[in-house]
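Next up: just one chain, as structure tokens, the form predicted alone.
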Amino acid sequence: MLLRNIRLTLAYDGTNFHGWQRQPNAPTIQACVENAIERVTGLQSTVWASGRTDAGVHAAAQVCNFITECPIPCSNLVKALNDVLPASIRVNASSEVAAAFHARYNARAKVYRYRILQAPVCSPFLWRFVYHYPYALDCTAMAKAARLIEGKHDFTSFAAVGEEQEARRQKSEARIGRAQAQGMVREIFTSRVLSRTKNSMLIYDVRGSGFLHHMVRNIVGTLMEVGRGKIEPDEIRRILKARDRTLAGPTAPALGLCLMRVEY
């Protein structure tokens, strides 16, 4: 039969999933999609996302895509699939995509947004989807500071511990033609703080060529001890440039961390 390639846009809450990435004991978000796609073909599939979100971060449209020989059209693809996904997972659209195409190597660009709640009470009905934080922030030092990440970086200062092994990673699959070799340089294009008075919270929302293992939540600590006192805005360059870990901020809690947009 002929085989497919079918990208999918997903959303989910991934408070009780152990991230995207497939693991054998935990539940996670590709392993919810592929058993998914298992039950309304009858075929098994490998799921590629645009990206691996950590565990707890949240999406809006996540983009992945798979290979398959199933005929099922893809508007129906979207109601079978979710008739038997968790609530928590929903396919917001499906389409037959060339079979070239790829949700990780094509995507250009990705949008992030963290929300923190500073309101004294967080609402039952959100506390999934912010980080609570109801003490003083100044939020015009924390912007100034946010415009500082933007540019092409070396973002060693704000990548997770050992993410040196993701770089040699991807250099190994840029030998075999998959990836770029771009070791622990990405390119910011947005990054932007704003203070929402109405509801007490304070966004950030980055838009960059990639991504490091927890980078946006580490720029979001540091942020936050900008907006303490404890950083100067201006030091952000000085961090940026020794590529040294300790130098900024803490990680921000996974649960205030959303995927907004994929961009290809």
The other form holds:
2 protein chains.
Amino acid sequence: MLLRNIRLTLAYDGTNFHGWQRQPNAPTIQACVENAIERVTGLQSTVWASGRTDAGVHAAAQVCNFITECPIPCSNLVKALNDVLPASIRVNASSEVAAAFHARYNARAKVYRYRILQAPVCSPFLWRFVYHYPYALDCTAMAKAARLIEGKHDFTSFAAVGEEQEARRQKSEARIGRAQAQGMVREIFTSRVLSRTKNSMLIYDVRGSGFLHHMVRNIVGTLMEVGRGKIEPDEIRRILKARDRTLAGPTAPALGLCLMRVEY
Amino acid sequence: MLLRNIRLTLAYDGTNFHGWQRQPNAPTIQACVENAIERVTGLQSTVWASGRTDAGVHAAAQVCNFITECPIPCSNLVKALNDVLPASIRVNASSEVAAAFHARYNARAKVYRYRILQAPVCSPFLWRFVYHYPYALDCTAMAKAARLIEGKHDFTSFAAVGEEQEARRQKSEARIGRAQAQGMVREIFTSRVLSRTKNSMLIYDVRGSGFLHHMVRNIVGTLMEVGRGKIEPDEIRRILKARDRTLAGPTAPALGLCLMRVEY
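Now the other one: the form predicted in complex with a further copy of the same chain, given that the block above is the form predicted alone.
So here's everything in the complex, that chain up top.
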């Protein structure tokens, strides 16, 4: 019996799914992918993603892996899985990787994009993939604030409530993953706001070592408070230091968020 | 009582609708728009579109009109209707027009676009709006054939079966519309196939005086037969002359088709 470790690159429209993680009574990406693998290989497999995406969040290139005895060549696997997956989930690539590869624990960086549509009316072809906010935002102030997120910080102020206990629990369990060893600290390599006036789109691009639960959406919610003039750009520093979720802005809606890339 | 004639420009994702026309037990664009108008104005109105779109067909700028006593200014109407319409239907513009304006009978030209995606895998963000055909197509032959559609022709070979009887019936009823007076004859001003290698998209753009039922999709189905090498480009002339639906290709799927513009 030869065990193979298969890595898949997935794209999905998260609108109609209850996030990545398998749940008893709701459609999830993980459940769809695991079911597709079982249909194609005839064998049950658990699929590990680089990270869970929340309900409504999309992915342009999520990475996951699974262990299987199935001998189907990777090139055939892409087509076979796409034949049984719903059109809202696609496998874009498949490769056999070393036994030690784990999509989550080996991830070195992730890139997320958040799209805010500023046009007065949101196109019916776009509504699934943007947060429609047709009111004034000070893009220059937001861009300035976004840069202050860069660097190594404790992101408690931008994490979902309860995330700190979860981090402590994982640390005490002495799991191997780098992310687990670092508690609430993450390193953000780039954090930029750009304005595309041509299509009235305001884009937030962020690349980091890892992200806490709701972290990108909480950063975006806070940047939008800066854009509305309710928070000064420089206050981002103070909010980070305070390690207090109540100081940051609200959680931006899931549908504007897309996992763009995972680096290994 | 002052009657106003209101013209609306609509965009819609037709994927989950049973076409434009109101039906007893299925969601349609017309039903949604009429219901939205009733909710906003408090008055029932019939909405006339430039033409019916079939189930699954999209519109970037469908035009329709309705008569109402409601005094709400047009600028407020856009927002009010969008507030009650589903996200897959949007009103992009509204204006008060002369009493004689009729979205269907006054239409002078319509522009349709059909998108064929040639990439091996169809993005989950695109599948609603393209026909995914990842097999070889001779784009040059298709472009040559497409040009032969231009001009004034009897399009019986490209019309849905039963369309001729319908045309005769409408003619005998002596309706006013230009389209009705011309039977199966339509004028195509431009008919072009273009290839966008960057995103593996093959695009068919057609602008004409009017279109018979299924006409664009039957033209595309025939152009694809040309692309597959099953029909020579020059045979388009013979197919047009024969006035025989069985000579043309199959009807291309609805989801690749979009009504781009209506000219008055």
